[in-house]
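In structure tokens, one chain follows: the form predicted on its own.
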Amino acid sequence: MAGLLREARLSAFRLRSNLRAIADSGASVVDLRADAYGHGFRRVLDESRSFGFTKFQVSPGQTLPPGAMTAPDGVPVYEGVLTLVGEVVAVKALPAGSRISYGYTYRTVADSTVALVGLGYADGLPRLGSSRATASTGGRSGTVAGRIAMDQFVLDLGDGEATVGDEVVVWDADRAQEWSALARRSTLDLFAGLGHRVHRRWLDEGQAST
């Protein structure tokens, strides 16, 4: 499934507007561990020194230049930073009762559009979120179905309808939340977890997230 989308959106309005929020309060040091959480050490430091923050919390191996010093405390500052987003590779549609996926665990209650998305557990996506967690496309929201599979999950619409290529919204500001809580980690930890092959993407003030 080479050169499917699987693409990590990054606001970069957003992650300043956190920073200047931080910066108000007070307080003096970013966290920039683990990458940055998976939004990319250098872009996060680079965004944070612009804001006057000398002062950083650090993984092993991470090298700051300069000017900046390590710290023992951090403060994260990436709720709201990052959408995740897949493709609809495969639609079809159900009747009542289908079984899906592995193990053959969820049944459709209803005839279903179904749509499979090139996203997996390869790609950070924490099995936990099998048959409970939600994603969407074209404004559409949709379970779950069965369990995610290390390179695709499939999605059940319901009675709603998607197209081969459509972008699927995984984890958005909200989103992220819900899975975070069936996964019972964070969400940072979510994000750091995402894998080589989702590309980063920074969007600037004017462009759109999704």
The other form holds:
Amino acid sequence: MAGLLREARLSAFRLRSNLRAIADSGASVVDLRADAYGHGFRRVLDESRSFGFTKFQVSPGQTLPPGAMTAPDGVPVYEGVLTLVGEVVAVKALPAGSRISYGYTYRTVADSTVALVGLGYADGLPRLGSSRATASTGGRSGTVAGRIAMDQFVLDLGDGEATVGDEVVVWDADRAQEWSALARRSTLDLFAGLGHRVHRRWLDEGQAST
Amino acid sequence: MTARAIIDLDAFRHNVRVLAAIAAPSATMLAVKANAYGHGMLELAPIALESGASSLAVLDIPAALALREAGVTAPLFAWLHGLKSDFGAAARAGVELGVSSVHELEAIEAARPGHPVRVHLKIDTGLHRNGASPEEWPALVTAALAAEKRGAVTVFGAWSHLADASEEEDAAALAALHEAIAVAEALGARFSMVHLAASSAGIRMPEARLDLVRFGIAAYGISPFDDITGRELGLIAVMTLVTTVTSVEAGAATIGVGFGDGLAGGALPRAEAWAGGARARILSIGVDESVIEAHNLSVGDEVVLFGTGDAGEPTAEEWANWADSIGDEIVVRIAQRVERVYTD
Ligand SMILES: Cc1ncc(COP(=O)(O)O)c(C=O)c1O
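Having seen the form predicted on its own, the form predicted in complex with its partner chain:
Okay, now the whole complex, with that chain kicking things off.
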């Protein structure tokens, strides 16, 4: 159903290189709990099995196919696999001193371009990222301007530009760390908290996505 | 047993009735966006409509279409659109659309709706999220009136959303809305529906109720204010998150709920649960399980993470304080894997 872009892009290449690295390290159990920490249980299971893994740590309710078994102390294999992307819904040019979002807690320090992005805490963006976390569009980084709402947040791009429909990268390998620190939650907790509106899409790119 | 979210339909009914009575004679639109703030949109939408709401606020077109597919015929309002939003499907389903810009109007018209689509024009009164700025507003109104002449839209509503910053700020936003309407009327527009207030102004700012109040969080029994609880407002928390003890050790018990269920890790170290008739400190939150400080508990005992507060259990509002958040985030983050159990 065509609606707002809310997408978790999952790199099969990164997942495979992570799996290869843990296989080489001698680890034998893959941690698939919490829907493979939001990445999707089925796909991560299948990829792991193709690397020869047969033991998995699972959450209650996750059932394994014949030939696979449960085991404790699984290794999470999710580093750098997921990129969370949203869409610019509106763009405004605001004068310095403009106050933004609930409670008017944020003020633009200079004349600024701000972009409204269609992702919010219902999608798993921790509200603790308000006014502190960053995101990027068109290769340019901006700061979350004011309180993150349930379905949207405003990105202050300073003297940058944006157009309606532009993609906004909220979490990539580095930014997930930043958001996780602000939220006092691990990156695995962050990923597990991705909302059901966020579409998961695997990229079979054969090389690392950037 | 794993965690379950018990959704008290009677509490929801009660809250919607209370809020609709506060809003009257203004109409009540109930916000069921984000899967009814995590409570289940398809289950709660019909109950809202039976209990005093006359329309539903859904945020985006896919949510509206899901309600139509489930047989909901009431007016539906969607206002957050992307480049690929399916305005044709929205038109066929009779969804009313919030419109913030000329490009959105053009996209609606380009979808060849076949009949006029009801649009609600949005003015930005200070929140600086969506909505036309006062400078852009005359052009948006003019374009909408022209599209109306061509039969593409019906200019039905004018609206905005408040920042809930302070009484003075909200009064200034209301004045800005009235000003925008005067500008639009001078251009020839006539609005059937003017709306501004959500829960907060719907309860505390009578002059902002206008034709319609869009209540969200209060209907789920959570206060929109930080100086008074939902309970003190006469509302009842709709969601209760429960689980059971899965193992016991000396002075501690492991319980079947974790961050994989959406439990807010940021609430540590202050977070508490309700177990064995007393508050128990939560010591750690894992993926599927957490550990609480407890004595005299047995495997299988029920543990309440949050609920109405009536028995002494924490509320989502308390969790919000512990996690430096708001109750909205606490409930909406409860994961899809947590079974919703509806009770009457
Ligand atoms: C446009 C609009 N109206 C109404 C609401 C409901 O607000 P609340 O949950 O504060 O009642 C929201 C939610 O943020 C909203 O975005």
